[in-house]
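Just the one chain here, the form predicted on its own, laid out as structure tokens.
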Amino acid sequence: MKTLHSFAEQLAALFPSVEQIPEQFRIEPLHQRTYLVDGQMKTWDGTVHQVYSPVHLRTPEGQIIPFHIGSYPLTGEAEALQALEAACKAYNNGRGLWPTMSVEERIECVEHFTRLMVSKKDEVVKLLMWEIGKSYTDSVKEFDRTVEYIYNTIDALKDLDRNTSRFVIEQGIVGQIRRAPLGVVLCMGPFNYPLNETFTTLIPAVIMGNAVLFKPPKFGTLLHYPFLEAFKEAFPPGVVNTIYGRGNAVVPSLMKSGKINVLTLIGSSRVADSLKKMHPKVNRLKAVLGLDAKNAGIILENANLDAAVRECILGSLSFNGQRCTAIKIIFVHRNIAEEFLDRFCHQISKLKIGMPWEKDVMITPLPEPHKPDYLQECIEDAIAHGAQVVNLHGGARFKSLFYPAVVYPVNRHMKLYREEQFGPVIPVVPFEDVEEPIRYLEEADHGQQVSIFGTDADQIAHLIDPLVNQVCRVNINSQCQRGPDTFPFTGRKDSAEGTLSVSDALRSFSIRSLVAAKLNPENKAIINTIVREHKSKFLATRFIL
């Protein structure tokens, strides 16, 4: 206990005073009092939510307290319904300016927004660091990856439009098949990738002609404020509208209205299930969901341990393990378990823990105030059922800093066996027969990804065939991950609904529609006139370069 207490004091010492923060990373509190609805920046003079950074600061008196970085509006049901009406008006049952624009015109608007977005990079990166504790390096990567995703989306839409710019003739019927928008989209992103994962749904939804209601996550709200003027300038009124306030206060009325056509949520399956049930016409509601995951790593007896340890460190502890794609449980063959744990724990001891702006920092403050208590509860439950924390200082904590804990041997009676911990606690399960981790994945409520570590091609092939029917991505000798963004990103069971990737997202937020006619001289003349004189945005053969 003395060592743990001493290490907790070392963690406390990592929190800086204001003077110790490098000048380039200092931040002035941002008090947001406007929000975007119907192309107007509305002023809010009601209740606000105070935002405190997971980065605590040391006062001149020696206290360590959360740093107050700003506030944002806590709007209510009335404001949410106003935003809904603005989106409905912009879409106008598919007759609005935005859904009837040509693909080329919508692309020009998104490109204009992206140029404005890039000008806000420094401000947004800094807010990412202070709001959710993400390292500077990872915050820059998130911003850059999001911009790259937008440009890749534009290129994918150009390809899609080119492929559908021709007519199809079958059985005496001439037709043109294109993709059309679905309507009003309610978009809610996650706190762990509040920019990237939000925009991987918001941008495809918008560019396909839908009108969007955008609710930022509870942690990572302020960082979206710099984009509001860009949304206002780049898009017609009502195409993008922002919603603030408590989710349980503003979202139910939106769903119960029956006017939401697409629900896109990156979050928990419990929340998604409850929201879908609120919709009065569930068959009209399309859901695009990225939900819970309990991705497993399987370390076979013949695995290259250097590679397995390296990838499992990255997979389980990048951004403190706060990723849906993180490796959240590791199965290791009993014959190599001790050696794997020795190497794994040794590598964890070399990880840098500190503030987001520090070079090469890996473990940073956790944004969810109650997360350290929950992680401690999981560890205590595991110990009560026979496990141990096997790495030095594992589970040590102070305020929002939580040192990674490797827990072994984990079994089915422990919370860590099934629950998604979403933090820097790594449960390790020994196995003797590879059927054990396979059965685990078969019985699991989740089915996103798995990582297999081994060197025997026959054994890996034997695992691939059953596992592709349990999860949607099998990684060989590499960590679970989302990228590249051109790959499909989805899950089975309670892990996802719909598929996201650069091209799949365009399809998720649209539907195939066609114009068809019997191939006779009169109809040929009509179609030729429409196309030649550019009378229709849909029925056209324009080729976007």
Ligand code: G3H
Given for the second form:
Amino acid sequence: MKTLHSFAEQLAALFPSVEQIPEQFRIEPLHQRTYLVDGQMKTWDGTVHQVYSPVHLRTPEGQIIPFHIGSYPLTGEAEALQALEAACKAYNNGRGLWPTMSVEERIECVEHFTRLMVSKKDEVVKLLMWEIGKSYTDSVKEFDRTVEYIYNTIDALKDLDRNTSRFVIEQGIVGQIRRAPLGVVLCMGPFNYPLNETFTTLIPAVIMGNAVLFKPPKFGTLLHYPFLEAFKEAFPPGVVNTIYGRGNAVVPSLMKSGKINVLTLIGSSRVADSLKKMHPKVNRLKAVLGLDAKNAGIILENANLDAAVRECILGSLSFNGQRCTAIKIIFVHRNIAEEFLDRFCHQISKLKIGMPWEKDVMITPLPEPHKPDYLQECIEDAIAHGAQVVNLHGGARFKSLFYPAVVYPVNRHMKLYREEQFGPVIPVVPFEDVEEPIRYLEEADHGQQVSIFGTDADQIAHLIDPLVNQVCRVNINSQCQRGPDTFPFTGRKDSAEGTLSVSDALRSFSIRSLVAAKLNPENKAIINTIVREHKSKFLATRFIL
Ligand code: G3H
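Okay, that was the form predicted on its own. Show me the form predicted together with this ligand next.
Everything in the complex follows now, all chains and molecules, and the chain you saw is the first one.
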């Protein structure tokens, strides 16, 4: 207990004084008082939400307090409904400027936006670090990955458009089949990838001709502010509108209006479930969701332990385990459990814990204020049911810093067996028969991914076949992850609805629509005139180069 106490003191010592923050990472508080609706930056003089960084600061008096980094509008239901009206007006039942614009013109607007976005990189990376405690390296990666995703989306749309710039003739009927927008999209991203996971739905939704209402996540809100002028400049009024305020105060009225055509949310299945039910005409609502996950790592008796340890560290502790794709439970064959745990804990002891700007830092402050209490509660519950924390200092905490804890042996009576901890606690379950982890996955509410570690091709093949029907990605001797972004990202059960990837997202935010005619001389002449004289944006054979 004494060690834990003094280790907590060591954790406390990691928080800096203002002078200790390197010059290039210092930040001035950002007090956002405007938001974008209907192509205008509206001024807000109502209540605001104060934003505190998970990075605490040491005061000259020696106190350690959360750093106040700004505030943003807490707009209400009325403002949300104004944003909805603006989006409906821009879409205008599919007759608006944006949904009827040519694909080429829409691409130009997105390219314009992206150029403006790139100019904000330094500011946004810094906000990512301060708002959610993400390391500098990972914050830069998140920004660059998002920009690359947008450019790949543009290329994918060009391909899609080229493939549909032609007619098909079947059974005496000529048709042109393209993808058309769906309407008004409500887009909400998560705090752990507030930029990337918001934009990987928002950009495909916009580029396909929809109008968007976009609500930034609770943690990771300010970092979107530098983009608002860029949205305003690059897109026609009402195509992108922002919504601030408490989700439970503003989102229900949007859903109950029946005017939302697509709900896209990367977040919890409980929230998605209740929002969908609020829509008065459920059949008119499409949902594109990335939800809860409890991905398992399965370490077989013959596994290469170096690879298993390396990938399980990355899988369970990148960004403190706060990834939907994180490995959140590890099943290890009983005969190698001790050796695996020794090596795993040894590697954890080498991880750097500290502030987001520190080189090679892996464990950083957690943005959710109640998370350390919850993680401790999970550990206490596991201990009460017979497990132990098996790594030195595991579970030590100070304010927002939480030292990773490896908990062993975990069993089905513990919270950690089923609950998605979304933080630096790693439950490890010993097994004798590989049927045990398979059964776990069958019974689970989640079905995103799994990682199998082993060296016997027969045994791995024997696992792949049942597991691809339980989850949507089986990783071999590799951590679970979303990327590359051209791979389909989805899940079964409560883990997802719809598929995201560069090309899948374009499909998710659109529907196939076609023009067809019986092939007779009169129709041929009409179609030829429309195409030759470029009278329609849809019925056209223009080829984007
Ligand atoms: O939080 C979920 C993210 O989509 C994970 O993405 O696997 O590339 O870290 P990632």
